[in-house]
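Given next, in C-alpha cells, is a single chain: the form predicted on its own.
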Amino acid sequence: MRENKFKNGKPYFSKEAWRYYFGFFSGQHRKLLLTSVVATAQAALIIPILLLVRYIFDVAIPEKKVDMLVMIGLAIIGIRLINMSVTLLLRRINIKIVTTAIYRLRDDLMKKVFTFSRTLYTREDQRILHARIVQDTERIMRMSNSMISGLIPAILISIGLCVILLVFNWFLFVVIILFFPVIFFSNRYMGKILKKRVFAYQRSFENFSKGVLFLLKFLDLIKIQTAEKIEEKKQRKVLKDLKEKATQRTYFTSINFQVQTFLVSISGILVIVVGGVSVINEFMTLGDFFAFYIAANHLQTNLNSINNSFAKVLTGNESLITLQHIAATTEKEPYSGNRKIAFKGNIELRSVIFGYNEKPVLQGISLKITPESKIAVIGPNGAGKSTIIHLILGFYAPQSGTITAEGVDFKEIDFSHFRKQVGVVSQHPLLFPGSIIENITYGNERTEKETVIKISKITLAHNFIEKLEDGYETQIGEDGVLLSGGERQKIALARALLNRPKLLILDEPTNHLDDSAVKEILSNLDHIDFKPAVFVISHDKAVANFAENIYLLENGKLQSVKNEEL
C-alpha cells in the first residue's frame, strides 16, 4: 500500500509545528503571563508555613506551648485554603485559554479542509485523515492542559522552592542539587524510547479507527460479497497490533513514570540522611531540618507532576507534528481568484488541454455553452466527460487552453459565489443522513417549505414523497439508503434547482430516471420562471433526443453531431 501523504517518518520535535500550535494562543499571552507570575509566587506561599514549622519544633514543642501549637496549625490550614484557591482560580482560567486555543486550531483544520484540491481529496484515505483531525486535536487538548495548568506551573513553582530552599540550608541543597543531573540525562534517555512507542501507537489507532469507519460505511458490501471471514480477520490482526502498541506505550510510560519517580525519591532520601546527621552533629536545630524536609517535599511533588507532565507533552508533540504537516499541505483549489461576477450561464472551453498523472484525457476541446440552452456531450464510459464537469466546476484547472464565464478568465473568479448560481446533480448523489426537506434544503436552509414543494413538483421528487407517512420530514438513512436510486436523483435534482441556477449539470441522468422521467423534467424546466441552461453528459445515446445541440467526446477529442449521425 502506498504511504500516505501525511505520515510522518521519524518521531521529532519540529519547530515549525510548535510555531503553528503557538500561533493559536495569540492575544492571551498576557493572561499566560499573569498566570505565570501567580504560579511563581504561589511557591513564597510556603515561607511562613515553613516558619511556622521551625517555630514549632524548636520552641512551641520544646516549651510545651499547646495553646501556640493549636493557633499554628490554623495559621497553616488558612495558608493551605489560600494556596488552593489560587490554585482554582489559576486552572480555571488556564481552562479558558487552552479550549480557546483548541477551538482556533480545530476552525483552523476545518478552513484548511475546504482548501484541499480534488486531487488531494480522492487521492488520500479520508478515514485516516478524519482520524487524525479528531483524534491528534484532542490528544493536542490533553497536552495543552497539562502544559499550562501541570507543568509550567511545575516548573516556575520548582524554581521558587530551589531559591527558598537555597536560603535555608544551601548544604542540603547542594546535595539535591547534584542528583539531578542522574534525574535529567535518564527522563532524556528515556523520552526518546517513550516518542518511538508514542508514535507507532498513533499510527496504530489510525488504522483502527480507519477499520472502524470501513465496516460501518461497507457493511451491506461485506455481506452481500460474504466477506465477514476475510474482514474478520483483517480487523482481528488491526486490533492485535493496537493491543500491543497500547501495551509497550503504556507499560513503557508507566516505567518512566516509576523510574523517574524513584529517582526523585532519592534525592529526599538524602535529604533525610544527611540532614539527620546535621542535627545530631548539631549544624542545623531540629526545626530547620523539618523546614527543610517540608519544602524539600514540595519540590518532589512537584518534580513527580513535571515528569507526568512529560509523557502527555510527547504524545501531544507527535499530534502536533502530524496536524502541522496536514496544515502545511500546498494543495490546494487551482484557483484563488475574487472577482464575483453576475453569471447568466455563458461558459466557454477553448482549446482545452487535460490529463490526470500526464495521461492525456482531453486534447485541445472547445464546447461554448449559452443561456437557456440544451447541450448533450455523449461518449463511453472513460472518455473524459466527468473530468469536462470537473473543470466547470473548478475543481481543476486545465494544462492549456481556458475556459471563461461571461467572458471572465477562471483565474480571475470567485468561484464560492460563482458555484452558487451552478446545480449539479452528480451520477451518484450525495446525500446525507437526515430528512428529505434537508438534504433539499442543504445551504438553503431558511427556503419556504412552499418553494420547497414547487421544485420538488418540478423534478417530480414530490410524487413520492406526499405518498411517505412523514412526507418530507422522512428519514432517508446514511447515502440516503432507504431511498432508490430514481428517488435519490429527483432529491439531489430539487436541492441543485433550490439555488435558481443559471446553468444545472446532470451527469448520467439515465442511471436512475428513465427516459419518459427525463424528458418530463427537462419540459418542466421549461415551465419555470426561472430557465438554466441544461448540461447533459452521458454514455446513453437516448439523452440527445433532449438536447439542442450534441458533442461526441470520444479519444479525448469532442466534436459537433447531428443526432442521426449518432
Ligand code: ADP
Given for the second form:
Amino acid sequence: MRENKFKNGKPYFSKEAWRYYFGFFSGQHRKLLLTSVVATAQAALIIPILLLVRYIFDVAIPEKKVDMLVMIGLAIIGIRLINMSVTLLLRRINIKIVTTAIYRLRDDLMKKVFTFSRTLYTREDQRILHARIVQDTERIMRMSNSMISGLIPAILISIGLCVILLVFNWFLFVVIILFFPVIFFSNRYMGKILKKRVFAYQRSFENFSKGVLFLLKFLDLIKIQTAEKIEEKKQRKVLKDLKEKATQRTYFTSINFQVQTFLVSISGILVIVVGGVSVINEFMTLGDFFAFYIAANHLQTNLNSINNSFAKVLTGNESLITLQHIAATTEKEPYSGNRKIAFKGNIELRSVIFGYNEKPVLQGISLKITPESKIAVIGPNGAGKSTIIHLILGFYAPQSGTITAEGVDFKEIDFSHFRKQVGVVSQHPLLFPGSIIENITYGNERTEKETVIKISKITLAHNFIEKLEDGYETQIGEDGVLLSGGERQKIALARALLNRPKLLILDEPTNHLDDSAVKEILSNLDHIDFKPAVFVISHDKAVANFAENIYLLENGKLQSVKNEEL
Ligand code: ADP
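Right, the form predicted on its own is done, so what does the form predicted together with the ligand look like?
After this comes the whole thing, all chains and molecules, with the earlier chain placed first.
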C-alpha cells in the first residue's frame, strides 16, 4: 500500500488510522480468527459436491442409475443446508464483533469531544465535526461488515478454491490465472478513480447537511434580512454540486461493477472453451469438466464479492483517516490537574497576560475575588471581560502570570470538580429543547421539586413560570425561543444556583434584566444559605451600583475605581 502520499491534504493510507481502528477489536481477535478458520474450512464443503457432480456425469448418467441421481441430489441439498447454517452462525458472530467495535469507536469519539479545548471547537466548524462523527462512523461500520463478513471469507475461500481447481486440472487453472492480472490492474485503476469520486461526494454531502442546518437555525435572521433569495441561490449551488457529485459517484460505481463483472465472466467463457476442447481431446472427462466449471463459477462469485467489498473498504479507509485525525487532535483542555479543592470563593489572578493569538487581550491584570464579595468589571465591548471569565473557568491558560483558587495553582486543580462549584450565567444562556424543569435541573436531575421552586423564587423565575399553563413542565423550544431574554436569564440563573456555587459569574446581566430585577436577585442571594461571591462583568456602568469592588478594564489593563468616578 502507499504511504505518505497526499491527496487533498489527506493520506491515501495511514498506519496510525488502521492501528486506531484495530484497537477497537481488542479481545475479539481470537473470535475473528476462529470465524475466519471456519469460513475457510467451509470452502472444503465444495469438495464432496464436486466429487458427486463428477460421479453424476461420469457414472450415474452413462449407466442410467436414476436412484443414485436422486440420492446424490438429496446429498447435495444436505451439504448446502449445512453450508447455509454455518454461514449464518458465522455472520451472527461477526456482526456482534463489528457492532461492538463500532460501539467502542463511537464511545471513544464521544469521550474525546469532552476533552476538546475551547480553541478547537470554537475554530472548527461544529456542523462538520458533527457530520464526521455521525456519518464517518457509519461508513466505517459498513466497511467493517463488508470486510469481516464479505472480504476476508471471500479471500480465504478463493484461495481454497484455487487449490481445488489446481488439483482438478492444473492446465485449465493456469489458463484462468493468466487472465487475473487483467482483472487486478483494471480493478486498481478503477478503484483509484472511484476513491476520488467518493471523497468529492462526501465533502459535497457535508456542505448540503451544513446548509440545511443553517437554514433551520437562522430562519428568523434570513427573513428579517430578507435574504431568502440569496440563501436560495446559495443552497441551489450546493444542491447542484451534490447532484453532480452523486451522479458521478453512483455512475462510476456502476461502470466499475460492470467492467469487473464483464472481465470475470470472460474467465468463465475461457473455461468453457478450453475445457470443451480438453473433453473433446479426452484430456478430461465430462464429469471433471462440470465439476471444474462449478468450482470456477464459485470462484467467480467470490471474486465479485471481493470486488464489491473493496469499494466499501475504500470509503471506510477515507473515513477512518478523518476520524483518527479528530481523535488524535492534540488540542486538549489547557489544564489536567487532579487536585480536588473545597472552594470557598477565593480566586486570585496575578499579573496575567493572555491573548488568543499574538495580540494580547489582557496585558498583566491582577484581581482578587474573596468569599461572599461582590465584584464588578466594567469596560467597553471587546475589552476582554469575557476573556477573564474564560480564564477563571479554565477554558484557556494565561501565557504569563498565575491564577489560583484557594491559593492552589490552576495547573494542579481538577477542573470538572472545581467548575461544579462555580455558577455561570452567560449573556446568551444555553437552553436546550425540553421543559423548564429539565433545563433548570440539567446536571442535577435528582433535585426535589421544592428545591427547584425555592431557587426559582430567588432568581425571580418562579413568578412567570407559575403563570404558564404547564408551569415547570412547559416546553421551551430550541434554544428557549418561546421565552423572553429575561426569562431565559432567570432560568439559567436558577440552573447555576442549583449547584450551590461559591462563586456566581454574571455576564452582562442588565442586557436582559432591568436594574431593579438585578438588584432584587442580588439582595435575595444575600439571604441564601451558601451565599456565593458574585462576579459581574458588563459594559453597562449601572452594574457598579450592585458591587462593592469595581474595576475598569481598558486597553488590556484593569484598575480599581470608585462608583462616583464612573
Ligand atoms: P468583552 O467580553 O469585553 O466584550 P472579549 O473578552 O469577548 O471582550 O474579547 C476580547 C477580545 O478577544 C476581542 O478583540 C475579541 O475579538 C477577541 N476574542 C474573543 N474570543 C476569541 C477567540 N475565541 N479567539 C480569538 N479571539 C477572540
